[in-house]
Structures are given as structure tokens and as C-alpha cells.
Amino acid sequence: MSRTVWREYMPAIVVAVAALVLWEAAVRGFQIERFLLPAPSAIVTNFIENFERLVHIGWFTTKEALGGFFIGCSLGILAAFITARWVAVNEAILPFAIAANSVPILAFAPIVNNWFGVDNPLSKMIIVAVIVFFPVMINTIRGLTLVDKNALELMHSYAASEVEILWKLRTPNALPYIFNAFKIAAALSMIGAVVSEYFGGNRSALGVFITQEAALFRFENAWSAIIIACIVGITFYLIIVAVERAVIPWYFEQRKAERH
């Protein structure tokens, strides 16, 4: 087990370490000014010195990302179950979902901030919810509709009702798709929360902090905040992977069998 995990993550670790070494060497070798691109060693030092402050700021934005994640995922799954059941509803809702997904966050954020208030965390949650809604909805619909025809015919042969087919066949089939959507939404939620804060927000927010520190050419602070955002996003992703393994262990066993 440990050897398999090591082989799986070793290439990514090697690439990350090589990139950091090249970054450090380039900054030192070409004598790049710190206000243009600080060295990784300077960023790590700053990160350690300001760790408590960065954690406080990161937690504020994390709450916005989590709130938007749960709102967007809940609405996305609800919309998917409704549209997968009735074709007419699917044809009516899907164009609006596509249109909402096509709206750039740069254009949408100022409008939502005006509706709910720049300092209101709900405005950031709504932006995150809009971002994660579409991938969750589409993936859930795929899982609910792309079922094995033989299994569906077997359920019909036993005179199973549509509700029984939904909960005993379609929903278990959709779970891997839903968790894949959750993993996508985990990354998008943190990105959406931070970017939405670029247009204004509480001073304890990551996006506001990064904007202000970059404007003052304190890029070590800005990069330290970016590290916090990355740590939160990766942690969020790993939590979802752990929950996925606990909820649908049969899916991982099936994938392992297919590999061998």
C-alpha cells in the first residue's frame, strides 16, 4: 500500500521540488529584485513569521468557500435529480445553467457585491455557489442517466417503481460522478472565494490581503497568503477523497481490478 502510494505521488513531488530549486536558482543567479519575484526561501521565512495572522485570514476566506460549496453543491444535486426525472424540466433549466456558467466571475462579482454588500460574506458565498453549481449538476445528471441498460431492464422486469430504480440503481451509479464533481468544486470554491474578494471585502479576507500587499510591493506576504489558499484547497480536496473512499469503497475496488 505504501509503495503504491509512493509511486503514485513521487512524480508530482519530484516536479515540485525541481521547480522550487530552479525558481530559487533563477532569482539568485539573475539577481531578480524581491519586489518582482521573491525567492522561495524568502517566502517560506515570511510564511513562518506571519503564520498565525495568515491562518486567521485564511480561515475567514475558507468559511466563505465552504458556505458557497455547500449552497452550490446542494442546489446542483437538487436540480440534477429534478432534470434527470423530467425531460421537459431538463430542457428548460439546462440553458440557464449553461448561461450562468458562461458568465465570467470578473463581471459577476461586482454585481453580487452590490446586491448583498461588499463586506457581507454571503456575497462571496453566492459567487462560489454559482461557480460550483454547473459542474455538480452536469456530473450528477450524467451519473443518474448513464446507467447500465441490462440493470435497468432487470429492475423493470421485477416491476420496480421509478422511486425504487432511482434509489437502488441510479443514485448508487451517480455517486462516483457526484464525488468527482465535489473534487472539482473543492478547488473552484477556494479560487472563487479569493478572486471575488479582489473586488472588495473584509480586511481579514485572503483576496483583500493579497491585493493590498501586492499593491505595496510586499510580495513575500502576498505569496505567503497564496500558500495558505493552496493548503486549504488541497486539504479540502483530500477530505473529499477520504469521504469518497469511506462512502463508496466498492468503486475503488472496481477501479483497482480494472487496472490489474
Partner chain sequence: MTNTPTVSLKNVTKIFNPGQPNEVTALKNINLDIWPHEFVSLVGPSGCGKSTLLRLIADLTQPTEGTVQVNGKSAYRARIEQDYGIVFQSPTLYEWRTVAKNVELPLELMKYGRAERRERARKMLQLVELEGFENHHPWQLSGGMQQRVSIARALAFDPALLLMDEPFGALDEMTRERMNLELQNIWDRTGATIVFVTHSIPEAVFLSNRVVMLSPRPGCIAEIVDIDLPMPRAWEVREDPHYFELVNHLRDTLREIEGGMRE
The other form holds:
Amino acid sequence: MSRTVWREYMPAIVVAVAALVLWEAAVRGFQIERFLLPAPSAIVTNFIENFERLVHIGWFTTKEALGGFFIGCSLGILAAFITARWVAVNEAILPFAIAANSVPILAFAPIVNNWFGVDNPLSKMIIVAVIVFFPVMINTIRGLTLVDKNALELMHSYAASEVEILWKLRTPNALPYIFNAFKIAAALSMIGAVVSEYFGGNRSALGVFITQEAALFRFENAWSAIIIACIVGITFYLIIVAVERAVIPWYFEQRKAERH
Amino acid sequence: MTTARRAGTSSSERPSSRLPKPVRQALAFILIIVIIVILWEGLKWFAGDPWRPDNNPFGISHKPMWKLKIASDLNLPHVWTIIEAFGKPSRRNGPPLFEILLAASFFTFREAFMGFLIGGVLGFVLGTIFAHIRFAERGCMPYVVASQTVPILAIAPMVIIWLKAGWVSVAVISAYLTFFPVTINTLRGLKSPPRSAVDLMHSYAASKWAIMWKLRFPSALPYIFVALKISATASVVGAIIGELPSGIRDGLGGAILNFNQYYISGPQRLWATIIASAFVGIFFFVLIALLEKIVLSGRYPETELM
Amino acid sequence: MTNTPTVSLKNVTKIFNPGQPNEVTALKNINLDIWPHEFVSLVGPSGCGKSTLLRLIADLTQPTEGTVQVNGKSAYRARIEQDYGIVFQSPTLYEWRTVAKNVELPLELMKYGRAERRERARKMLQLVELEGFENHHPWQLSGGMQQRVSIARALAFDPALLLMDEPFGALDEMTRERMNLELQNIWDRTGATIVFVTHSIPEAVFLSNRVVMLSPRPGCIAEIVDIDLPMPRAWEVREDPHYFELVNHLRDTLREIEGGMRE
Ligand SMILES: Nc1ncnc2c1ncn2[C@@H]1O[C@H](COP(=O)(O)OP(=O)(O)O)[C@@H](O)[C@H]1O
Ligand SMILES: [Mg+2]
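Rather than the form predicted alone that you just supplied, could I have the structure of the form predicted in complex with the partner chain?
Starting with the chain above, the whole complex follows.
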């Protein structure tokens, strides 16, 4: 058991260690300027020194990300359940997704800041919500509509109503799609929160901190803050994966069985 | 009695309308836009700023019964105000806004295209390496995924210091957003041939190289195109974001910064810029979709949406 | 009662996409009565409309002309009142449900109580010799076992009519032969009427009272052959000279039809 776990993770650990050693050696060996690229050791030292402050600002932004995640995911799923029944909507999804994907949502940040106030976390939550809304809605619609033709026919043979088909077939069929969307949304929501703070925000927010420190060429501070953002994003992602395994075990078991 | 007249209840054979699918899609898209416009103006009708004969093309005077901050003319300009903005100069005696936005769009598109090329090639190379070397996949894939949790805007200032402000750094930032889908889908596509297809190649004693180009790559092509379409729009977003901290003022990112500064005096210009960005993204997407059609059509079965 | 056919097709024509360039006349002027406790097989070259005919009986598609009646009612009413169970070529089990829960699906939709659902699922799984697999998930079962689950599901609410569309088409020969015997057993014990689509003539002859041969483009009935081998049939029937005669006769008909297709 532990041997297979080791085999699974060993390459990732080896690569990480090698990369860090090379990085450290390069910075020291070539005497790279501190403001160009700080050494990993310098970042780690900085990270430990500023840990409390980083946790404080990290938590501030995490709350924005979580709020936006919940708003965006709920609305996305709701919109999908309402619209998935209409063929016209389904056909418009593709062009609409493209349009939505190609707008830098960031550009709405100043507008939303104007709506709710720069300091109001709600502004950032709205931006995050908009960012995660589309992937969640699109994936949910796909899950609700891409059902096996035979499975649907079986339901018709039982004279099942649309509501019964929705609950007994479409919804379970959509769950893996929805969880995939949650995973995307988890990563996006932390990025979205940080990025939405680019156009101003509370002083104790991660994005504002990174922008300021980078402007002052204090890159160790910026890197430490970026690491916090990544850790939160990855943790968030892993939590979703754990929930997914608990909620739709059949999906994983089946895929495991197919791999043999 | 089941007579011929009763319409089909089963969804499998609902008579498909005679319009070809892209046309239907375009019509549905327009329908959605129309609905959004109606909702938008409806909100302004009930809760926006007063309608004066000179601020709407219908010459209507109307006092909304409620007042919502987000529906004010500053926060949610009228649709026609935004459309009109394209024709008006953004500075006194300057060229009309659409000329500025057109030039900015070209500029940003060029950066995005370079980023798309860099990211696409990088993504393909990484995906191919991962597909062939198990250690590389296990060792690097987690970090490739983790890389996408890094807020790109946060690293952008550092990239600009490394590579100097200019289109190269913008393209690199854009590539950071575009390589990921290509890596994932190349890997998935190269691994998509079933066991039996690979075994068949082995039975011919085919080399890894031959298996790659005669089996894996052709199987991966549809997957790769799906990723390229995602990357096309992502590269535009990446280029715009890359422009923000780099001080480049000729592109759409510059325009966003600029009109953001003057938001109070003309919110419609920022909205117009957002619309222009969407058009660039759609244009790039359609370009890749056409390429996909030329390369794939007739050789592969029709696929699901996206 | 016995003078109402279980299935009655009158002048049934089915045209897909009428009036469009891709118009297909799948079935033309089909007349067929199927009587209670009959086992009728539909055979014919692929694309001749066997599945379409079955789907018409199931009211999963509607005739362009003519009428379909089941138990003296419209096919629509019969579907709403759940007069039939259906088995497709693919088992079509829901991967998120256990084997027992899959069998219970139609019972849930028909609002059976929980205890009765359990009991019936248990019995049905016993009938198809899958007791002990109640809490397995579909992917843990072989193809033959999955198909047996889907048969159990179709039988769960005791329908008097069972519609089967090439249910054993994807199975290996040995499993298939065992399933044939099992199906005959089930048919005998439940007294159901079975309409069975297959592309295997020996299978059709072995199982059926009557074999309906369809010819394609447009699909019509080429021949109906009574299989007058005594029931129930043991495995040895397959060595009976009369069995061979019937199989050969149907094969000849099929060859004629296919010859006609080539010209
Ligand atoms: N939904 C459909 N739309 C259009 N044509 C169909 C449809 N279903 C079946 N057909 C056509 O009807 C004919 C009969 O099909 P089918 O009943 O599936 O044949 P079989 O089951 O005997 O192989 C075929 O030519 C097929 O292409
Ligand atoms: Mg068929």
C-alpha cells in the first residue's frame, strides 16, 4: 500500500526538490539580482517571518473567493436547470460561452467597484461569481442534456414525467459534470478574487498587497503572497475532490474498473 | 388509438428545423442578446435615472418608480449610449472611438496571436512528453495544474521585469493562460486510442515514432482543436491582462485602464471597450473553428458541442 | 378476452423525416396480430425496420399512418398504463444505482412502497439467477449479467408484454445460449407475451411460436413462419431435423431478400 503511494508521489517530489535546488543554485551561482528573482530560501524565510500577516490578508481574500464561489455556482446551476429544457438555449450556449470567455471579466472590476464600493467585499464576490458562473452553467447544461439516448428512451417507456426524468436521470447524470465545474471554479475563484483587487480594494487584501509590493520591488513579499494564494486555491480544489469522491463514488469506481 | 396525427412524444426524432445548425445558433445567440437588452433597459425603466427626451432615441420622458444605484446612468449606461459612443470621439477633436478600438483590437490580437503560438507549441510539446514518459507526467502534471491557480496578474510585473515591457512579455503572459488546455487535451488525446489499436501497431512491430504519428497524433487532433479553441479566447484575455501592468497603452488593456480612469465622465466608453474585447475573442475563436473544419471535416465523425 | 390480440398493427406505415431530402420509409403497410402468451420473433437484414416496429409497439415513436393497439388500447394508453416491459440491446443500467436499485427504478416511478420494491427486486434477481448481487454496481458485472439485470428490471412489475430488441446481440455465444434457455424458462413461468428482435435465425426458431421475416426498403413482412416444434424446448431441439428444415427455410428466404437488395 505505502509502496504504491510512494510510487505515485515520488516523481512529483523529486521534480519539486530538483527544481528548487536548481533555482537556488542558479540565483546564488549567477548572482541574480534579488529584485529579478529571489532565491527560494529567501522566499521561505520571508514567508515564515510574515506568516501571520499573510494569513490575515489571505483569509480576507479567501472569504471573497468563497462568497463569489457560492454565489456563482448556485446561480450557474440554477440557470442551467431553468434553461436546459429549451433547445434554443442549448444551441446558443456555444456562441454565448465564447463571448463570455473572451471578455476579460477583470474589465468589469472598475464598474462593479462603482456599484458597491471599492472597499466592499461584495464587489469582489460579484466579479468572482461572474467568472465562475459560465463554466458552471455550461457544464451543468451539458450534464443535463448529454444523457444516454437509451436511458432516456427507457424513461419514456415508463411514461415518466419530465420532472421524474430530471430527478432520476438527468440530475445524477449531471453530477460528475457539476463537480468538474466546481473544480474549475475553485481554482478560478481564488485567482478571480486576487485579480479583482487589482483595480483597488481593501488594504488588507491579497491582490492589493501583491500589487503594492511588486510596485515597490519587494518581490519576496509578493512571492510569499502568491504562494498563499496558490495554497488556498489548491486546498480549495482538493476539498472539492474529496467531496466529489464522497458524493459520487460510483463514478470513480467505474473509471477504476475500466482502467484494468 | 394511436393515430398518425398525434405528434411524437419521444425526443429522439423531433423534426429538426430546416435551418442549418450554425444559423440556428446565431439566431439563438441574437435572441439571448435581445433578451439581455430588454432586461437591461427594463431595469433602467423601473429603477434607473429619469429618461429625458434628449437621452433616448425615442424622445421619451419617464420617471422610474424606484431607484437602484446599480441601474443609474453612471453604473449602467443605456444600450444606445454605448452604441453611440463608438461613433463619437473619445477626446475632443480625436478620431471616433471605434477607430481607436479597432487599432487597439489589432494590436491586442497580434499579441494574443503570438501568445497563442507560444502557448500552443509549448502545450503540445509538454503533452507529448507527458504521454510518452510516465515519470514526467507523474512528476510535472501536478505542477502544471497548480500553475493555473497562480493569479497571472500577480506575476505579470515580474515577467515584465525579466523580459522588458513590450509585446514579448505580453505574449508570454498570454501563453501562460493558453498552454494549459493544450497540454491537458494533447495528453488526453494521445492516450485516447484504445488498447487494441495500440496492440495492433505493436503487432506490426511499429516504433514509438510510428505509433505517435500514425495512431496517437491523428486520434489526438480533435482533442487538440477543442483546446485550441479554448486557448484562442484565453489568449485574448491573457494579452489584455498582460497589458495592464506593462505600461503598454496601444492595446485593449491600455484602453480599459484609460477609460477606467475617465469612467465618471463617460462610462459608456469602458462598456464599448469590453464589447470590442468580446469581438476580438469571438473572431479568434471563429478563425480556429474554421481551421478545424478545414482540417478535420470529412475525416472525423461529428463531435458534440465544444 | 383471448380474442383481443395483445398487439395489433393495422396498415402501419412509418416514414422518417417526411417531405425532406433525407426521407426514409422505414415500414410500409404492416399488418400483424400477436396473441396472448405468444413468443414472436422479428428477423430480417439490418436496417429493415425491426427496431422501428418494436418502438412503434412501445409508443416510443408514432406511426405515420395506421394504428397500433396493445391489449385493445392505443399504444399510447398502454405505455401510460405500463402494459409492457422493454429490454434494449445495451443493458442501459444507471451507473449510480446498485443492481437492486436499477431493478426498482420502474417500481419507484409507479409509486410502489419501499418494502414491496425490495421484495420484487429480490424475486426478479432470483429469477435471472443473480441473487447475492443486489448491492453490486453495474460495472462490477459482466455483460451477460448486466443484460440479465435489465431483463429483471423489465419484468419487475409483471408486465404481460415483454419487448426485446436484440437483447443478446452483444453477448458471446455460450452466454447467449444459456440466456436463451433462461428466457424460455421465464416466458414459461410468467406467461408473458414476448416480441423479440434478433438477427440470429437459429435463436428465433429455437425460442418462438412464430417468426416474422421482414424485408427492407420499405420494410414489409416478407413471410411469417409458424414454428411447430413442441414446447418447452430442450437443448436437443437444435439437433432435430425439423428444426434444421425451419432454419434453412428462413435462411433461404433471407438470401432471396438480400439477393433482391443487391439488384
Ligand atoms: N430516428 C430515425 N430517423 C431517421 N431514420 C431512421 C430513424 N430510426 C431508424 N431510421 C431508419 O429506418 C430504417 C429502419 O431502421 P431500424 O428499425 O433501426 O432497423 P433494424 O432495427 O431492422 O436494423 C433504417 O433505414 C434507418 O436508417
Ligand atoms: Mg435495430
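Rigid core here is just the name for the largest C-alpha set that superposes within 1.5 Å across the two forms. On a predicted model such as this, the values are computed, not experimentally measured, just so you know. Numbering follows the first chain given and starts at 1.
With the core held fixed, the Cα of Val247 is displaced between the two forms by less than 2 Å.
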